[in-house]
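Shown here is one chain on its own, the form predicted on its own, set out as structure tokens.
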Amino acid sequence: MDDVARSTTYPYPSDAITLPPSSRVDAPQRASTPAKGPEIPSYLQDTYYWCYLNPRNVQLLDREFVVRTILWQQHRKLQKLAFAEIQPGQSVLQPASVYGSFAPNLAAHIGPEGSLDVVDVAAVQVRSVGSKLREFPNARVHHTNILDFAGRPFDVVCCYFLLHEVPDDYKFKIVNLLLEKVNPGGKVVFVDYHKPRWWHPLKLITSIVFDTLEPFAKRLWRSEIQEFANEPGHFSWHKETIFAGLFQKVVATRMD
């Protein structure tokens, strides 16, 4: 695809971004009449604000110690078995930006042999990931919505934390669209949180901080991510439950 094979710097503050047309991002304070991005979802507008689409926040939000707190100092277990699903010198998929080194490790991970594809809707998140993965030229981040996204099939998908904060209907329409985006054999991997077990130390605040800034996780102590397909019999699927089942990986893979 076209996206792909051409690329255009555009200016950032301190660094260049080096990202293809469909990534396209004019830095507001340098931009008389910015580019039109795609929209916002409401969602996104109403809920995550404060941490996703404010810049100030997502520049201090965006360090590896944060993701580390937050995931309870699971991270590098959640992302080592993330990546254990994913060899060098293939094709990915990331279908959201990450906050802290996410990209970069996965990047890194896959060598110059692989590629790297990042897709996000907010400008913000784009120059952010942008700027952490100027060094390698493997990797390219979309400025776009992923469910408007038409890049190639791919040899894995790795959805990172992405489903607990979306609603329902998107959670069935971003599972069914990453399933049609891996090649016959490629993968699917999700990590995210999950139902722990009765007596887990951490399930009442996790709980309360479902409730009051993740209104859409418990979901998925309710449904299994399987339930999200279309057709799931067209895929093989295995779930593993990490601390003691504060969160799982699902590996789907396609027989077809």
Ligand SMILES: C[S@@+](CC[C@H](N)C(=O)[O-])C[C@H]1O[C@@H](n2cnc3c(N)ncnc32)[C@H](O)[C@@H]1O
Second form
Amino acid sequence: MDDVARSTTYPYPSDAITLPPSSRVDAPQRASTPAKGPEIPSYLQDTYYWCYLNPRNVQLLDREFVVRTILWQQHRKLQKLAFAEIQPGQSVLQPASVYGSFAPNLAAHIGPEGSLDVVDVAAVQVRSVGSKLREFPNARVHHTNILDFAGRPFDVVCCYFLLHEVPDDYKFKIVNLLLEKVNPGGKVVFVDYHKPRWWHPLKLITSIVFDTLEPFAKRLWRSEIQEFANEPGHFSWHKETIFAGLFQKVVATRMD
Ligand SMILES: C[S@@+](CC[C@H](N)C(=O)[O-])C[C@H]1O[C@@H](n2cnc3c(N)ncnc32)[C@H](O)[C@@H]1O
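Condition change, the form predicted on its own to the form predicted in complex with the named molecule:
Once more the chain from above appears, this time first in line as the rest of the complex follows.
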């Protein structure tokens, strides 16, 4: 594994998550070990500090019932739909941490023959997801911006509710980066928001929440995820919507 500068990798099982990144000099074959962690993107600092970077809030929010509540009790179904694209024994990249038990559930789903690589740009998130994956020797957490992640191609990339949180230029970059991370036959699975049907009882409240707290989310109401890809023709695309259109699963399978 050959991560780029400004990233740190935490293999598991490990007690390393309590150590500063510069202490991880014992894993040079897996990652470079810069003195400083990766730069926090401005959208994360400015818009999402309160929920993803503030350590006290992270401790409060990183719970299964929080994800279930935010996703209107659809989280289990959405997670199941994502996992349905992933077979035991496969190598999986999760490009950002997810609150609750998503990562350990995924590690359990792929089993000991599989491998899970979770990436997150925020140190507090890396520590949190790392502690949840402590029991899984087949899982590693990388402290880096996903755009700087130089890990090998994977069988599956599972991008769960990341795209709606990033600005448009990041949406393009992340989609294209993730599409590069699979070999022919491999899949990139996106689960995220989608424009709900006009009559959806939660459309108005979702719209207000997006306008107030999630300024980049409505782009997914206007654009297909496929439209962010530079070379969509190399993939077969399958999209399904869930919960009267409020959510979507898009699977891009690399053909060549
Ligand atoms: C995947 S999303 C949220 C998923 C879901 N809403 C939940 O309940 O957790 C949030 C995570 O993405 C991470 N993140 C955002 N931008 C990132 C980037 N460019 N590279 C790596 N991680 C990123 C944040 O640090 C945060 O931990």
